[in-house]
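Okay, so here's just one chain, in C-alpha cells, the form predicted on its own.
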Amino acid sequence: MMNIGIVGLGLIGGSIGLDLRTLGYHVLGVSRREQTCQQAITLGAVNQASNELSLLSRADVIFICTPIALILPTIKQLIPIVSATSILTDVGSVKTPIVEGACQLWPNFVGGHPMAGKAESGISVAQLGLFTGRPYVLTPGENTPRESIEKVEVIVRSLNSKVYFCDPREHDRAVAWISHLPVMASAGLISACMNETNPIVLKLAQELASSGFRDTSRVGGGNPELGRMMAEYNSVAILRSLYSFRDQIDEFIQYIEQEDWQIIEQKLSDTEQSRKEFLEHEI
C-alpha cells in the first residue's frame, strides 16, 4: 500500500485519512497545531502526525487540504522535501489558479475539489464516509502525466465518491452558480433580514425562524474564511452570477410593483420544475 500524506487536518483532511485508514493506507498527516496532530492520531484520521512536513518526505501521493491562499506556498514549501515521483493534489474549491500555479511548480499535480462537507469544521467533526455518493471533481493540468491522475482516480473512486474530470475554467463557472453564489446570496439573506429596525418583529422573525430560512440561510452562516476565498480566487465567475441573481431579484420586484400575479406564480412553476435537473443526482 502507498503512503498517503495529508496537509491540513481539517474536517476534509480529516474524513480523508479516516477513509484511507480503513482501507489500509499508511497515512502521515500535518497539522501546524500540535493538539490537532494528536486528535487526529486519537481519532483514527492518520498513522503519525507531525507539524513538520518532513514528516511527508516518504509520501506517494499527498492532498493538499489546507485553505486556498496556502495551496501553493504549501507546494513550494514541499518541493525539496518530498520524492521527484510524488503525486499532488488538492481539494480547493476554486481550481483555474491553483491548477495553472501548481502545475508550473511540480509537473505531477492533479487538481481536485470533493464537493463534500458540513456547518461544522475541524477535525472533530471528520467523519467516516464523508464523500460517499458524492461528487469529486479532478482538473489535472494538460501535461499531467497519465499516470499520476490514474494513481489519484483510484484513490478518490476507492472513497466511494462520484468521479467528474473537466476542465478548471468550466469547473469554477459551474461552481460559482451552485456553490459560490449560494453563499453569498445566503449571507445576503440573512444581513437583509438583520436590518429590520423594529427590535419587536426583528425578534419574532428569529423566534419563528425553522426549516425554510434554516436551508436556505446555511452555508450563509458558514465558515467566513472558506467564503472570503471564493470571492478573492474565483471574483468573475461569481460576479457573473451575481449580476445575472441581481436581475433575477430585479425581476421579481417589478413584478410585484405592477401586481403580476400571474407571472410570478409561472416563474416560480418554471423554478419548481428546474430545480430538479440540479438535484435529480442526489444519493
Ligand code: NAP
The other form holds:
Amino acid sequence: MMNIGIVGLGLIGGSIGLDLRTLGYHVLGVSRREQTCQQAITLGAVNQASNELSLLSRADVIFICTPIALILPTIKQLIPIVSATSILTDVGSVKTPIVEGACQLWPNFVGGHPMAGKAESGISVAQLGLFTGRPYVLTPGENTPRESIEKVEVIVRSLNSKVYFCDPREHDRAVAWISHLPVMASAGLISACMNETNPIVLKLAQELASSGFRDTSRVGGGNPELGRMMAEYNSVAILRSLYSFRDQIDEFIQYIEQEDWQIIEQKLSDTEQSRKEFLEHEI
Ligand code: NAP
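Can you switch from the form predicted on its own and show the form predicted in complex with the ligand instead?
Let us now look at the entire complex, which starts with that chain.
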C-alpha cells in the first residue's frame, strides 16, 4: 500500500486522512500546530503526524490541504525533501494560479478540488465519508505524466467521489458562477438590507424575515476569509460573473422604471425554467 502524505490537517486534510486510513493506506500528516498533530492521531486521521515536512520524505502521493495562500510556498518547501517520483496534489478551491505555479515548480503535480465542505473549519470537524457522492475535480497540468494523473485518480475515486477532469481556467470560471458569484451577490443583499435608514423598518424587516431571506443570505453570511480568497485568487473569473450580474440588476431596474410588468413576468418565467433545467441532474 502507498504512503500518503497530507499537509494541513484541517477539515479537508483531516477528512481525506480519515477515509484513506480506513481504506488501509499509511497516512503521514503534517500540520502547523503540535496540538493539531496530536488530535489527528487521536481521531485516527493519520498514522503519524509532525510539524516538520521532513516526515513526508517517503510519501508517494502528498495532498496539500493548507489554506490557499500556503499551497505554493508548501510545494517549494517540499521539493528538497521528497523523492523525484513523489506526486503532489492540492485541494485548493481555485485552480489556475496554483496549477500554473505548481507545475513550474514540480511537473509531477495534479491540481484537485473536492467539492465538499462545511461552514466550520479545523480537524475537529473532519468527517469520514465527507466526499461521498460529491464531485472531485482534477486539473492536471499540460505536462503532468499520465501515470501520476492515474494514481491520483484512483485514490480520489476511492473516496467515493465523482471525478471530473477539466482545464484549470474552465474550473475557475465554472466555480465563479456557482460558488463565488453567489457569495458576493448574497453579501450584497445583506449589506443593502442593512442600509435601510429607517430603524423601525429595519427592525420590522428583521422580525418578518423568513426562509426566503434565510436561504438567499446564507452564503453571504459565511466565512470572510474564504470569500476574500475567492476574490483574490479568482479575480478574473469572478469579475466577469459580477459584471454580468450587474447587467441583470440594471435590466430589472430599467423594466421597473419603465413599468414593463409583462417583461418582468416573462423574465422570471424564463429563470423558473432555467433553474429547473440547470439543477436537473441533482434530482
Ligand atoms: P482548515 O480546516 O482551516 O484547514 C487548514 C489547516 O491547515 C488548518 O487546520 C491548519 O492547522 C493547517 N495549516 C495552516 N498553516 C499551515 C502550515 N503552514 N503548514 C501546515 N499546516 C498548516 O481549512 P479547510 O476548509 O480544510 O481548507 C483547506 C484547503 O481546502 C483550502 O485550500 C481550501 O481552498 C480548500 N477547500 C476548502 C473547502 C471548504 O469548504 N472548507 C472545500 C474544498 C476545498 P493547524 O494550524 O491547526 O496546524
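Just so we're clear, the structure is a prediction, and the values are computed from it rather than from any experiment. Numbering follows the first chain given and starts at 1.
For the candidates N223, G188, G44, A174, the hinge between rigid parts between the two forms coincides with A174.
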